[in-house]
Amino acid sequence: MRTRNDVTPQTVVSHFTARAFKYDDSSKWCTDAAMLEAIVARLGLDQRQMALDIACGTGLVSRRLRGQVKALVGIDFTDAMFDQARPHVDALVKGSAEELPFAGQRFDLVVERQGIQFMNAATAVAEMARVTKPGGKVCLVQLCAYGDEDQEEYFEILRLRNPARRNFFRREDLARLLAEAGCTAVTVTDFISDEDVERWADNGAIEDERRQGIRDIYHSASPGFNRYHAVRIEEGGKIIDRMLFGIAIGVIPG
């Protein structure tokens, strides 16, 4: 895991306040039913569960979980994002995943998608484990580099796209975070999303110079990067990247 130390909570709030108006349409993966089904298929949902959506944002994951569990709580600390989640959760809490305002062993399921990259990841995952009941599941869903050959270029692309991003992951980082938080039976499943890079980079919160920097990396990408990302530059200059998400799940020992 690569980590930056110059990102503050204020940076994160400012970034997502700027993005909130178009967040749901900022990437294919945001509303991709196939991704949400891939997550849900691994969670074993039932109507007896209490669930917590970490960094719930506009409630995209909550919308899929709502009605499949007994009760659903969302937590986030960017007003412009989480105000949009209100219709999709049973309760909404303003706060940080690094210091969850809940008693221990409260939830059967705790899930985050694209949230811990903006936090102290180890602290946040430990908190997720703390509030999960024995036998319950903790789920992390994150964009990841494939490995050594694409890591440097991809981490730079992610940095340019999101100046609030603190952590850059590989799949093994997600497994390690869960294991270090005390989870067992840890699994990591790949989900591949073919993303339109221009749409993905035009998030409403970065300047044109950063977007051009992203394009430049794709146009000069190394053979190793292209091997994994299967980069396609189509007629008219459209860039398609085969982006990798890790869906990591661990069980709290009972």
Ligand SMILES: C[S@@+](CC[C@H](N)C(=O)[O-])C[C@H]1O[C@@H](n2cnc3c(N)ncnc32)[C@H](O)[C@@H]1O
The other form holds:
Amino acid sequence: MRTRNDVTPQTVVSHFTARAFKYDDSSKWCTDAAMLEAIVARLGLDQRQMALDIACGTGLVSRRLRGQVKALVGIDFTDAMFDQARPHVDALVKGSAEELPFAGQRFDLVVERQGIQFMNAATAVAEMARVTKPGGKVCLVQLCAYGDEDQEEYFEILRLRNPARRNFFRREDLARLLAEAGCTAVTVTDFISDEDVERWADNGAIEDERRQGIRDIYHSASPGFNRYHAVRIEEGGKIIDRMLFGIAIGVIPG
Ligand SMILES: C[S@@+](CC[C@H](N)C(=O)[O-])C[C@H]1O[C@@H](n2cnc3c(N)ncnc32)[C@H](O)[C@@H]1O
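Can I get the form predicted together with the named molecule as well, since the one above is the form predicted on its own?
Everything in the complex follows now, all chains and molecules, and the chain you saw is the first one.
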């Protein structure tokens, strides 16, 4: 895991306040039903479960879980994001995922998608584990580098795309975070999403200079990067990247 220490919670809130109006359309993966199915298929949902969606944003994960569980609670700290989640959760809490305002062992299922890259990841995952009941599941879904060959270029692309990003992951980081938080039976599954880089980079909160920097890296990508990302530059300049998400799940010992 690579970490930057110059990001404050205020930077994160400002970034997502600027992005909120177009967040749901800012990547294919955001609303991709196939990705949500891949997550849900591994959670073993049932109507007796209390579920928590960490960094719920506009509620895209919550919408898929709600109705499949007894109750779904969302937590986030950016008003412009979580205001959009209101219709899709049973309860919404404004707060920090690094200090969850819940008693221990309260939820059967605690899920985060694309949230812990903005946090002290170890603290946030430990908090997720703390509020999960024995036998319950903790799930992390994160964009990851494939490995040594692509990580330097990819981490630079991710840094340019999101100035509020603090952590850069590989799949093994997700497994380690869960294990260090006390989870057992940890699994990490790949989910591949072919993303239109221009749509993904045009997130409403970064300058042209950063978007150009991202294009430049794709245009001069190394053979190692290309081997994994299978970068396609189509007619008209559209860039397609085979992005990797890790879906990591661990169980709290019961
Ligand atoms: C990329 S969005 C992900 C939203 C949603 N989970 C999804 O999959 O679409 C990141 C969200 O994390 C929230 N966030 C970042 N750091 C947070 C923290 N420490 N506590 C609560 N929310 C946080 C932001 O406000 C933003 O809404």
